[in-house]
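Given next, in C-alpha cells, is a single chain: the form predicted on its own.
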Amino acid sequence: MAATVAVENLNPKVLKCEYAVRGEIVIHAQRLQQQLQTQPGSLPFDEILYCNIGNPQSLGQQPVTFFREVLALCDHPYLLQRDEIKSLFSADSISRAKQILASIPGKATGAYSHSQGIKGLRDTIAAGITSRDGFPANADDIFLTDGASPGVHLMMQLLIRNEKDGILVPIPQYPLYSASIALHGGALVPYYLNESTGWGLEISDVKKQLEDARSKGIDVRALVVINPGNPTGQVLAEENQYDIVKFCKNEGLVLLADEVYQENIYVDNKKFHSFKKIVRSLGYGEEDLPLVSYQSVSKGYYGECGKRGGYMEITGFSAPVREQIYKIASVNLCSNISGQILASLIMNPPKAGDESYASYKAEKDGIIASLTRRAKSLEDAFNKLDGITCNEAEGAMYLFPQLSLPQKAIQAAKAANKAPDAFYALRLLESTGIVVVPGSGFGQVPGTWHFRCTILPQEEKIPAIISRFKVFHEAFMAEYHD
C-alpha cells in the first residue's frame, strides 16, 4: 500500500516555496560543524563561519544592557521587591519595568495578550514612530508580530485570493516574499533593481513590470519596497521614494514597506526616511494610499532575532479591511511578550539624562561603528578579487557581490546539476567553512552570478575571513581558467 503522505501528494504551494537562507549550503554546512566536532581536523578548516543569515548574536554580538535588564525584570518581577535590586539594575530600566508591568493586565508576561499586542507598549511604539516622522501615529493602527515574517504573511493571505493576484517585489529579494507569495498561490510579479546604479530602483521598470502582468490577465495588488535593501544593502533616496509613493497612489497599489534595517546606515551622504513620513510628506491621508510598514527587533544594533519581536503599523484601510486583519490575527492569539516589550523598548530606547543612557548610546554607537567598518573591509577585499565587483554597503547587514565566473566553472556547475553561484558557494564552503548564499536563491537578473554574505562575523575574524576568501578565490578562478 502507498504511503499515506508522501511528497507527491502534499500541497503543491509547499513544494514551490524556497527559502534559500537556511537551504542546501546552510544544511551542507551543519553536517559539516558536526563532522567538525566528532572528528576535529577532518577538514581543512576549524569552524564554519556562518555569513549566511543576518543572525547578529550568534555571531558573537552582545545584547543591549538596558534592553536585557527591562525584560529580566519583567519576566521576574519579584527581583523588584528585592532591596539589592538598586545595586543591580540601573533606575531607568526598574522605573520602565515597572511601567511596562502596570500595563499588562495583572503583570503576567506568561498571559496571552490582545490579538494585536498590549496596549500600553503600542502606545509607545506609536510615540517613537510620531517622534520619529514628525507626524502622529496611532496604537490602533499597530499590529504586534514575533518578528516582521509574521505580518509579511498575514498581508499575503490577505491580498492573494488565487494565482492571477499578484505582488510586485524586488529582485534580487529576501526570499521571504518568493516563498509566503508561493505559499499563498499568488504569482510574483519581479521588478529589477539597477545594480549599475548602486541597486537603484527605477520607476519605469516598475510600471513595465506591472504593464506586462496585466497584459497577461495578473491583478497586481501590492508593491513591496524593501529599504534600507536585503540583499542589495542600498539606501533609498528621500525623491525616489516621493516617486514610488506616487506611482502606488496612482496605480492603485497597496504598498508594503520592509523597513526593518532602518537603524543600520553605513554612509554619512544617506538617511532613512520612513514611507509613512513620505505619505504624509505629500498630503496623503488614510482616504488615499493603503500602506504597512513593518519593524523587527531582530536587526539594527539590537540583533534581537531569537527574541521573534516586530510589528506592522497599517494606514490607508477601510473599518471592514482591518476588521478581517484583526480576524486574522486572532487566529494566532498574540506574539510572545518578550518581543512585544523589546519592540516598544527599541522604539523608545534610554534619552540624555537616564542613568542608562551613556551605556546605552556607547553601546549603540559601537555596534553601529563596528558595523561599518566590517562593511567596509569586506566592500574593499571583494573589489580586489578578480572576478567579482562589489556595491557599496551603504545600509543592512549584507553585501551582494557580482561574480564573472569563467565558462569552464558554468559549465562544471551544469555538470553537477547546480546554479553557477551555487556551486561556488558549494566550493567556498568545503574549502573554507565560510557559508554564503548563492543569489539564485534572492532572484538576479539573468545570466548573472552574485552571493550574499552578512557583515556580521566578529570584527577580529574578517582579516581571517578575507584571507580564507582570497585564496580560494584565486584557487577556484585559476582551476577554471578559460
Given for the second form:
Protein chains: 2
Amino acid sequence: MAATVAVENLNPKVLKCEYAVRGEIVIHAQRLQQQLQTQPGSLPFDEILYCNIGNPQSLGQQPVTFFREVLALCDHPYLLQRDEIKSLFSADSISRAKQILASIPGKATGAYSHSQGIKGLRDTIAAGITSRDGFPANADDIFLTDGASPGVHLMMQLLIRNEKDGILVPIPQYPLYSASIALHGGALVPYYLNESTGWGLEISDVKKQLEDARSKGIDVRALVVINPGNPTGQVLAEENQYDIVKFCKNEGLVLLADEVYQENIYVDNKKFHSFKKIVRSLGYGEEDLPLVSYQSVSKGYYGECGKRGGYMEITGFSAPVREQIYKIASVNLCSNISGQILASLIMNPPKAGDESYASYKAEKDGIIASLTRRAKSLEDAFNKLDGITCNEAEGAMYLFPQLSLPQKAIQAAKAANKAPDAFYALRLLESTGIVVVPGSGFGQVPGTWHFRCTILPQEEKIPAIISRFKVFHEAFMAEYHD
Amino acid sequence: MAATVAVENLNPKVLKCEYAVRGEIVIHAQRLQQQLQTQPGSLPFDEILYCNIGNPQSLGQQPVTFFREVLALCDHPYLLQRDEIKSLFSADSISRAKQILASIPGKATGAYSHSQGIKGLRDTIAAGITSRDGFPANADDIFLTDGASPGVHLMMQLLIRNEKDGILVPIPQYPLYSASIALHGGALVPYYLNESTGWGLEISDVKKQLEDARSKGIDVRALVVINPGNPTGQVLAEENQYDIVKFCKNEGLVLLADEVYQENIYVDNKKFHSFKKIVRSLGYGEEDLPLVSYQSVSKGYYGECGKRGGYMEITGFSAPVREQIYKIASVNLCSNISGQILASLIMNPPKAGDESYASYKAEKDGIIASLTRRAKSLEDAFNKLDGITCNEAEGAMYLFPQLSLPQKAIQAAKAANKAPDAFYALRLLESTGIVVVPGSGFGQVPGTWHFRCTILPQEEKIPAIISRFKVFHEAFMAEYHD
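Alt. form predicted together with a further copy of the same chain, vs. the form predicted on its own above:
Then the entire complex follows, led off by the chain already shown.
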C-alpha cells in the first residue's frame, strides 16, 4: 500500500467526524446479512431488520403512485406523444408532467438547471409554502438540494470560520449536525432536551448554554431546531416556537429549522407550524431574523429517500450574503432534476377534483395511519419492559427509549470497550437481527443510555419484532441482573 | 436586514472561492435573457447562446432513448406489469429495467442505498471498467456520486489539513478544482500546460513547480490531471500518461484523474486511456500509487447533466483510509438512485444483438460526429480571425482560443476594472448574446488572454454564431486598434 496517504496525515476534521446512523453497528449488520445469504441458518434469525435509519421504502413502503407517474413521464417525454399512455397513467399525472416540462427551459430534464433549481418548480414550491403558512414565500428564497443534508453543510460552511464559531444543537441530535460541524471545524454547543417533559425544549437551558459558550470565547452563530424531533419524535408546542424565535432574534442567532418531518405527525393535539410562519406571525420581517427552513422528499408520507430531493428556504440574509450562498451552490452546479421535480410535487400534490386525488389520498392516509399505529405499538411495547421508558412518538419516524442498565451490564460494556448502549445494541443485533442506533451516537445526558428505533418496519412484522425484542431484553437484563 | 450575518463575518474560505463558469458574465447573461422576455427587440440579438458551460441538453441535444426508457421503467415499476408497454418501450430496455430492479434490495428505487451506491450497479460499472481497460476493476472500489463534483470535494476534504497542504493543478484548469481547494483551505500549486505544443503536459514543469512549492514548505499531496482537457480540449499522449504515473509514484502523490470526457474524442490519432489502465500496464499495483478516477453521466455523448450521476474509482488506499472515505460518503447517505442507474447504463450500453443497438448506435454516432464537425468549424473560424489563435479540440467540449488584444483594449479593460479577457467576453455578450467564460476564470500564463467556448450549440446555429462572432471581433479590434 502506498504510504503517502495514511490515517495519520488525513484532515483531522475528517477523523473527528462521526456518523452513527451508518456506523459500526450498521456495518456489522451488513456483514451478518451477507452471512445469512452465504450460510443460511447460521444465525438465530433469518433476516436483518434495519430500524437504524429513516428509510421507509427499504422496508417495503410503496411510493406514492402519482409522484412516480409524473417522474416517469418527465424522464421519457416521448411517452407524452403516445396514445397508449392514457390507459397507463392518470390524466392529471399527464397534465402535470406536461406543465412541469413546459416550465423547464427547452424541456431539458437532462440539463443542469439554475443553481437554485428550476425557476418554475421553485414557483410551485413557494406557492405550496404560502398555502401551508398563510404568509408569502418567494421562489428566489428557495434553493433546491439533493436531500436536506447538502443544505445543512452549505450553511455550516458559510458560518463556521474556525473552532471558535459555535452552533447550538439539541441533544439528543441527528448526527448530521455534529458531523457537519466537525467537518467544518466549528464548535458544537449542546443544549439538552428535557426527557421528563417529553423532550421539551427549554429556553432557559438554551440561554444558559449560550452564555456558558460565550464565556469561553465561542462566537455562537446559529441555533439548530429539529421539529418534529429526530431522534426524539416530539412536536414542539407553538408557544415554545415563539420563545425560540424571540430568543434567536434577541441573541442575534441564525435559526436553522430542520422541518423535514413536517408531514409526519401522529397525535391529534399537536400540529406542525413552520418557523417561517411563527416568525411572520410575530410580525418579524427580513430585517429581524435570518432563518433557514429545510424540507426533504425523503421523509413525510412519501419517504422518497433514494430520489435525493429537498430544498432550503432562506430569509433574512442580506443580498451580499445571499450572493455567497448562491456561489457555493453554483460550484456544485445544481441538484438532480428528478429530485427537484419531486420536491415540487410534494409541495403541490393532487387536489380534490383531480383524477388521482382519491387514490392519492388513500395512499397518503393509509401510510400515515399505519405509521401512527406502528409508533403506538412499539411505544407501548417498550414501556411494558422493565428497565425501559419511552416518550410518546408525536412525530418524525423514531422512538428514543431510555435504558436503565444494571451495573453489571455497564461493567461488561466497559470490559468490551463499548458505550453501554452500544454494547446493548450490538447484543440486540446479534440475538435478533434488529438494528438500532445507540443513544451515544446522538448525544444524551451523561450517565443516561438510550437507543433510537425507527417505527418503519412493515406493520405485519411489528408483533414479531416486539416479541423478539422482549425475549432478548428480558434475557439481557436477567444475565446482568445486579 | 439582520446584521448578525454579514459578508465580513462569513467563512473567509467561502469568500475566497471563485467559480467563473457560473460567475459574473453568466449572471449578466441571465439578466439580458429576462430583458429579452420582457422587452423583446430591446437588444441587438434575439437569444442568449450559452457557450459557457458543458450542458448539451440545454442547447437542444436529445437524450439517448434507451437510457431514458430504462429510467422511466425504474421510476414507475408498475409499468412492467402492463402489456401496453411492449409498444412503447424496447424489449431490451424492459429486460434491463427488470434486471436493475432485481439488483436493488426490495426493488426499492426510493430507498437510500449503500453509501457507495447499489452493489449490483457497482458490479456493472466495475465490469464496464474491466472491459474498457483490460484490467480488473472491483465494485468495492466504486463510489457512486451526484455527478463528479462531490467526489472531487470529498478527496480535497480528506487530503487538505491546512493552507500548507498543496494540490498540483493544471493551468488552465476547470475551476471546480480551485474552488474546492479554496473551500477546504489548501494551497493550489499550479503547473502550466504548454499552449504551443497543443496544451501539452510537461513533466519537467510539473517537477519544477513541485520543488518550488516544497521549498516554500508546502506538503504537496496530490496531482490533478484532466484528460481529455477542460478547458483546453487536448487528449494526452499515452507516453505522457506513463510519465505522469511514474512521477506521482516517485514523488508520493495521489493521482486525481478527471476522466469525465473519456467518450468525447474527435480525432483519429488519439485514444482515451484511463490512468487506471496506464498504472496497471506499468505493473503497478495497490501498493504503488493511490489513484482516483472520476467519471460522470453529464459528459460523453449522453450529456445527462441534470441527472447528477457519476462515480469515482479509488485504488491504492489503505483499508483505514478507505474507511474514512466511506465515512464521509455515509454522512450524505447516498447519491440519487436515478443517477446511479444511469451511471451503470453508460458503462454498459446496448450491445450488438440487442433490440435497441442499431438506434442507440445511430444516436451515439450522430452526436459524436456532429460534435466533431462543430469543434472543427469553430476552431477553423477562430483561427481565421486576426488576433485569435486556437488549438485543435481533440476532445472534451471546449475550445480555449488565445486573444492577442491591442494595448488600447487592455487599457479600456483596466479603466473598467476588468481583466482584459473578461472585458472582451462582456462586450461579446452585449453585442451578440454569446456567453463565453474569460480565460482568467481558468488561469493562464500571466499576460496572455483567452476565453473558453463550448462546441455545444446545435449544428444549424453554428454558421450564425460564427458570423456574429466575426462581426463583433472585427469591430472590437478596429475600435481598439493600437
